[in-house]
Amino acid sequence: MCGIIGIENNNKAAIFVSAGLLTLQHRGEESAGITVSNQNTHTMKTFTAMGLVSRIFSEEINCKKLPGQSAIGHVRYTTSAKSSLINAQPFQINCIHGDLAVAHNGNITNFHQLKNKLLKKGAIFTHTSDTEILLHLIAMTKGNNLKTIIAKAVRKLIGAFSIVILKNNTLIGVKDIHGFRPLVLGKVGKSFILSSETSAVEVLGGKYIRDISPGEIIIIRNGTIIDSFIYGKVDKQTSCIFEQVYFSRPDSIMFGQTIKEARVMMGIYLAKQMKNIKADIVMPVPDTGYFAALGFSRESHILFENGFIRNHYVGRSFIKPSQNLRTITAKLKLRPIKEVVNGKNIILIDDSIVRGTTAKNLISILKKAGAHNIHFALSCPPILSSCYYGIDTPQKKYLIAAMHSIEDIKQYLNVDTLNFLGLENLINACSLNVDNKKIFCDACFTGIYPTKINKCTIS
């Protein structure tokens, strides 16, 4: 899972992109990068580094070192490829078609097959990320028409990909035929924006126009949409439902509703499922459990309380590259307010449970602070299968719900009850304004994958 953004026809392109990346920081905290195209000098420059956007980019760096009128940016969270500077995006190349840069969110599941074919043709790889595949495919595709070249290249890809491409002053957006990962179109002044989320468009003072459709390529130049077309057959849209559960910002819009509204509805459905459970307070695990807990409180009429204080200078524990870092981050991030939890019967709401170690630590912290009974509720179903489309739900043997019964997990966590939101209720919560509810990928809950999976995938 990563965050991508691009803007064209703007003399402060790098500044706008860096601000957009700050808005998308929750989608990746390991590295960040910006590529800028300068029409005046006919040059393209890329700057990448490890760490948070605020530590990497400043107005001085953007203005003095990255001048230009069009730019793309990327924040990265690793799934299986190496977490290192060599994989920090955007990737930039010079090929027969000129200078190109690419930023990608997703996971190309036929990466290894494509890579082996390209190696036999003499291709040289300098990254371990699947994103590099697209650059090779574009470079090896013959033709003078950019539209045709990119369409031919992406038709060879299988899996999840939302992509922004920069070539001179041209900004291009691509989404896979299933629409796994979000990509939206917006506009600020005379400049078009492509972004992973609507919130980044709005923070820049822009207006959200529409989602990029599954299988769509959009080409933008000099404040004009030059072309927009569907490059491949779209059999069925299967957008990742975990975007609404965990990854996306609450103020972003997806399927005609804010993420906040979807999460509130998750909490309402949870309360209906748990109507026979009594407690003194409903309490969220910050931050993604907040709105589900609020919805639960509204439906159940049980008092909503913030029982944890979050250290906002610590990042998201789920997207850390190792379990040791996730555990340390979780301990630093949340501390209980004893006067809120001491002696209380608590309904504790979080977004999901993957490995179980973070949840166990939080339960232990609450018990030590004096919590009496804890009813643990998750705003999604049990995660039973690995994700091969860009989310770090690891090998099945590391997924606690795949290897243990709900009763065993309850005992492991030391909670009084363990409750998961039903899949049908989750789908309904995430698609209030959608007639066709069959638009989601729920493979992590069901094990039914929308595409053929090669188990040796990489991101």
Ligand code: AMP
The other form holds:
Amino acid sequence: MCGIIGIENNNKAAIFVSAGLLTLQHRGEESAGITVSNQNTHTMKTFTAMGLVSRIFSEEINCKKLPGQSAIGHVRYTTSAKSSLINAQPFQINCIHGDLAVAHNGNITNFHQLKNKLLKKGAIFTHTSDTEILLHLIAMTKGNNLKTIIAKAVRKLIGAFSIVILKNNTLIGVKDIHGFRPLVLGKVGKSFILSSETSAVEVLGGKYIRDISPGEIIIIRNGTIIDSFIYGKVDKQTSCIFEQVYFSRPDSIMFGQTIKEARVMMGIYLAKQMKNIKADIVMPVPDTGYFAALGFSRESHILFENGFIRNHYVGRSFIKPSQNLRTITAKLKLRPIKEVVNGKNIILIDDSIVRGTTAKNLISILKKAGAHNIHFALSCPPILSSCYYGIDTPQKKYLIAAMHSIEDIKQYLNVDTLNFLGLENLINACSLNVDNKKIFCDACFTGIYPTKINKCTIS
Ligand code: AMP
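Moving from the form predicted on its own, what structure would you give for the form predicted together with the ligand?
Let us now look at the entire complex, which starts with that chain.
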């Protein structure tokens, strides 16, 4: 998964983008980068590095080295390619159309097919990520008009892509025809912003205007929307529901409600599903389980308690790419508060179980701290299938719910009951303010993929 942001018509473009990237840091902790375009020198410059935004970009150090009036930025954690500097975005190229830079969130599912075709034609690839294909397609598309070049290029892509592109002082946003990944339009002063999430727009002092629509290309220059059009046939919107479950920030707005509201509703529905279960306290797994636990407590009138202390200096456990590191960071990350959990019957709420590593570890920590009964509840259904659209779910054989029965998982985790939010309830929680409830991709829960998935992408 990744976070992307762009701003134009702003003398502090790099500083704004770095602050935006800090706000989007939860979408990827492995690498970060900024491309800035300077109209005074007619140059474009990209700076990328591995690690956290705060370490890479600070006003004094790197942002001053990136003067310019428009910029795009990217935070990344690996889904489809190697976690290394070579794949850190934005990617900047010089091609027949001049200098341009691209930052992408999502997974292009026909990447291997397209790459093989281009390799046969003699194309050279220097990155291993799917995003590079877009650069080739743009470079190889003939024409003088940026609008038609980009539209022609992206029409060849299948899968999930929300993209920001920078060329001179022009900022371009693209969303795939299914609208898998979020991308919103905002404005601060005389500058337009494109961002993965509304929270970044607001942190920059800006106002959220609207979502970029599925299949939309928007072209912005000098504080004006030059063009906005639908580049391809929008079949059916299938926006990733896991953004609400896990990925996005609670203060971001999606489908007319905050992610916080959606998660509170997930908790309310969970409580309705589990109304026969009695407990002393409802406890979240920090941080993602917090609002679902709050909703659960409101609905059930069971006391909300915080029995875990999170070490905020340890990154999101899942974001470390190897299983080894994941287990260690999970232990570092959370400690129980003994007097809260000792002797208690607990309803413990997390957002999801993927491999089961986190849950196994947390439950054993709680038991050691004296917890009596543990009723474990997840604010989404069992994850049964891998995601090919940008969420880092492992191969099916590592998905605990795909390989084992609920009863087996319950015993493995050593909990008294194991409860998952039903899909219909999840969809309702995420679409309180929209009439059409059928706008979500739920392939991770159902195995029904909205696009064709190539054999080489399926593992
Ligand atoms: P696991 O230990 O593999 O079962 O991971 C489950 C934990 O990872 C849950 O506590 C989630 O909050 C978190 N999580 C779920 N999906 C993802 C994802 N795609 N990327 C990062 N973290 C995730």
